[in-house]
Amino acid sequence: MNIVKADNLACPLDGERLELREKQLVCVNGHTFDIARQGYVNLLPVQHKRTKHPGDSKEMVSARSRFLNSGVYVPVANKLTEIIVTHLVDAEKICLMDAGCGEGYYFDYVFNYLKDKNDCGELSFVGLDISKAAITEAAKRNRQISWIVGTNRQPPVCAGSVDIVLCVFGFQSFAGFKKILKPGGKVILVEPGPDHLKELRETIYPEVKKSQPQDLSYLEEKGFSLLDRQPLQFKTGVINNEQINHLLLMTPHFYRATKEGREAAVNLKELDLTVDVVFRVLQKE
């Protein structure tokens, strides 16, 4: 694959397409973002959080990078890979877009399995988190993804323009997608399965639920359509305490739990986890 720069991004706040010029995007109405010297650009209007610091904290993004460079969840890297490349589509520019990328771990995979493929084609690569704690951490990966702090609600990318998007464990606003994919596009999601990280909740909770994926047959009137549907389960083997401790940090686990179930998930010297997760693609009418 030839791989080159988004050049796709749009302006937040007329929607215009950005151009690059030194070190700032600027739209035709002269409004301009600058480029941080990490290599991300910040296309978040104060108008469009809902706090000061919106989306992931320095701690669960340390927390989440440090465990998953650890290697636990490369099956589950592998199997999105999988995916995306049976959806991708024979065409002289693809963009893939991974909205709620967090600190980049499976966009990077994804990149680093595309780019040696022998494809013809220019492929381009926009990881988009609201979290700007998490968007400089991924920046630190790969300088060839075009990381930018947005929202999924109204990304700041051009109508029409994107092939697939991922959502892994984030924050889905399929009006946000619908608007930004190409006609017949993909949306994949990856999900939590009803027995995900069971051993971990049965540590933190009196009483654990199985609750399945939800049920998304209302995008049909949406204009979208399920084309596949895929389970993955497996075992990580034994994890150590510190590996305990950081995955609990990057879940909402950590937050909902009682002070009694973190100190019990805290204190675990070793756990042999279930890792339960459903992938869904979806395609734009």
Ligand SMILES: C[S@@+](CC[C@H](N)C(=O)[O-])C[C@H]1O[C@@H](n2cnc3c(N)ncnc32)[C@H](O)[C@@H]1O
The other form holds:
Amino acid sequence: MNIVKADNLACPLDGERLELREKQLVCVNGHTFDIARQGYVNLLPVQHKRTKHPGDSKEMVSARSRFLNSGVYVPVANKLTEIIVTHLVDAEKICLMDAGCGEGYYFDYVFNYLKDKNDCGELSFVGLDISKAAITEAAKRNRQISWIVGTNRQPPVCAGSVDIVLCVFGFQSFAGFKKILKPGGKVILVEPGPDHLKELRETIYPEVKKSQPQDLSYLEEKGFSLLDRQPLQFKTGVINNEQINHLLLMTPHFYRATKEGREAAVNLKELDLTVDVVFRVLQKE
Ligand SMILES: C[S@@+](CC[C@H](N)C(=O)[O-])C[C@H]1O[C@@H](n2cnc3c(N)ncnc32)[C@H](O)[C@@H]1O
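For comparison with the form predicted on its own, would you give the structure of this protein in the form predicted together with the named molecule?
Now the full complex is given, and it begins with the chain already shown.
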């Protein structure tokens, strides 16, 4: 693949295309955004923020990075890559976006697989997250991906310019995704299935619920059709106390658990965990 830098970033203030001028991105109305020393761009204006430091904290980002780098979720990354390859169209110019990319583990994994493929189209990657800490970490993984601080509610990307949006355990905004997708473009969702991390949840909570991913049939009226649904279930094999603690910190369970529940999990010596995730592919009509 011919990997190129994304040229479809848009001004978060007026939606105009951003042009690269030295170390800044500039729109036709003169709004300017500095490219940070680490290589990312902050396209989250203060009026799009609901808190001072939105999204995952530095501690959560660091825990997620360390957990994912230990390789436990490689089967998830492999399956995601396989599904993307199935749904990539044959076009001269393709843009992939990871919406809520976190510290970039999955997008970097996909990038490294696709970069060695011999198709001749141009391929660009936009990794978007509302957390500056997450994007700063992501930028360390890969300098060829365009990493952006921004929100999925109003992705700072030109309307109708993206082929595939990934949303991996992320904040879903179908209005935002619809706007930036090309006609026929796809959203690939990765969400927890009913038995996801059940051994960890059984340690934390007195009663464990089995909840299915949300029903998305309402999206048909909003111009999306469900193309594909694939479950993935596997056991991690024994993971150690350090990995358990990183996992705990990167999930909402850390904040939802009672003090006793959290302590029980933090003190586990090891665990053989069930990973249960569901992949769904939706297409914009
Ligand atoms: C559970 S994490 C998943 C991160 C990554 N996709 C992964 O699986 O490793 C959710 C991510 O969504 C980000 N996030 C939350 N609200 C967001 C929004 N409105 N727009 C973009 N990202 C958001 C958080 O900062 C966090 O990095």
